[in-house]
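We begin with a single chain expressed as structure tokens, specifically the form predicted alone.
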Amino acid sequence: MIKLSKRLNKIAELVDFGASVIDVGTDHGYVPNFLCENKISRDVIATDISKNSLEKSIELTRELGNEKEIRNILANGIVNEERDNIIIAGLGGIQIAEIIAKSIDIAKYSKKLILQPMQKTNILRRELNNMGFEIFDEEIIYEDERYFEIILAKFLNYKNEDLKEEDFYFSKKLIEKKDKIYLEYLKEKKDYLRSIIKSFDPNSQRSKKRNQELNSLLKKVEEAIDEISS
């Protein structure tokens, strides 16, 4: 039986029962095989740009007897086949946004994008909005002394023009849910921003603008903390 990490287990939990799935950047193929083993999906495509990683996924698929349910494909991104759910996890936010943009028609068809960026979550949120996707929920996991944000999105062909750049730094959904893990994440963010602001040279013209931007961001973090804590 496959035992997933906390992060991968949450991603697998978010897959719709009976959905056709693609796991982009599957690495060892743990999630696709977990989905088959637990009868969540019987139609999974696992892709990876790395031949070595894909071979590990192929080996695990063969070992567990899931060759009929999982197709392992060497590919850079999403293959040209409609899928109910698209998983893109463990990549940078910019890279995830580029993968979606490159296969925009397939992404639009999907009922759910399950996205777990390792960094630049704000840029991914911004680009999803620019492409007309709605973030309808978010999750956050704490594992190995690190926070992992998971975005759930679907295409609505609507861009929210009212959002400012700093709005993309925050999860509206996690704030609304008063998520306690997100609260701890924001507290760490607040301390981090304060330390950067303190390090600036107050006499430097170059750092003045950045100082103002970070102070504005810090204020937003503090407001989000207050909202969750209330």
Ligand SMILES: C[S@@+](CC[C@H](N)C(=O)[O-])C[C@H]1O[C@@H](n2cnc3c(N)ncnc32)[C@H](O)[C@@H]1O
Given for the second form:
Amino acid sequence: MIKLSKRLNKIAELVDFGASVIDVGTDHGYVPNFLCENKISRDVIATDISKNSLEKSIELTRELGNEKEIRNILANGIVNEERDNIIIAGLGGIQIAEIIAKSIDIAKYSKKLILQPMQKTNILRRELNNMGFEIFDEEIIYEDERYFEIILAKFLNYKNEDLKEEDFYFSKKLIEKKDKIYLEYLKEKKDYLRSIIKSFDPNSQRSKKRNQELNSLLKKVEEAIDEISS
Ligand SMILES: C[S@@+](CC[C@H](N)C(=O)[O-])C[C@H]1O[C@@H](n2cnc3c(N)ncnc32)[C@H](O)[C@@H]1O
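Please give the other form, namely the form predicted in complex with the named molecule, since only the form predicted alone has been shown so far.
Full assembly next; the chain just shown is listed first.
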């Protein structure tokens, strides 16, 4: 029986029962095999760009006897086959956005994109909006002294023109849900922003501009904290 980390377990939990799935950048193949073992999906594609990584997934699939349900494919990004759910986890936000853009027609068909960026979540949110995807929910996990944001999106063919660059730094959904873990995340962000603002040289022109940007971001973080705490 596979025991997943808290982060991967949440990702697996978000997969729709009976969905056809692709796990892009699967590495060890934990999620695909977990989905099969737990009868959540019987039709999973596991891809990885690295032969070495994919070998681990192939080995685990064989070991657990899931060859009929999991197709391990060496590929760069999403393969050309429609899937109900697309998982892209553990990669950078920019990388995830590029993978989606490259296979936009397949991604448009998907009922649910389950995306877990390791950094640059703001850029991923912005690019999803630019491509016409709606973020219909978000989750946040705290594990090993780190926060992991998970974005759930689907194609809506609508770009919200009202959103500003700063808006993409925040999870509207987690604020609406008054998520307690997100509150802790925002508090840490507030302390971090304060500490860099403090370290700036007040006489440098370059610092002045950056200082303004960071102060504006700090204000938004404080507003979000107030909203969740209210
Ligand atoms: C840090 S691991 C994440 C593994 C797993 N998804 C997780 O969240 O624990 C990233 C994996 O993505 C693979 N990868 C990176 N870029 C990729 C791409 N464009 N297409 C497919 N796989 C990719 C890497 O080879 C690596 O195995």
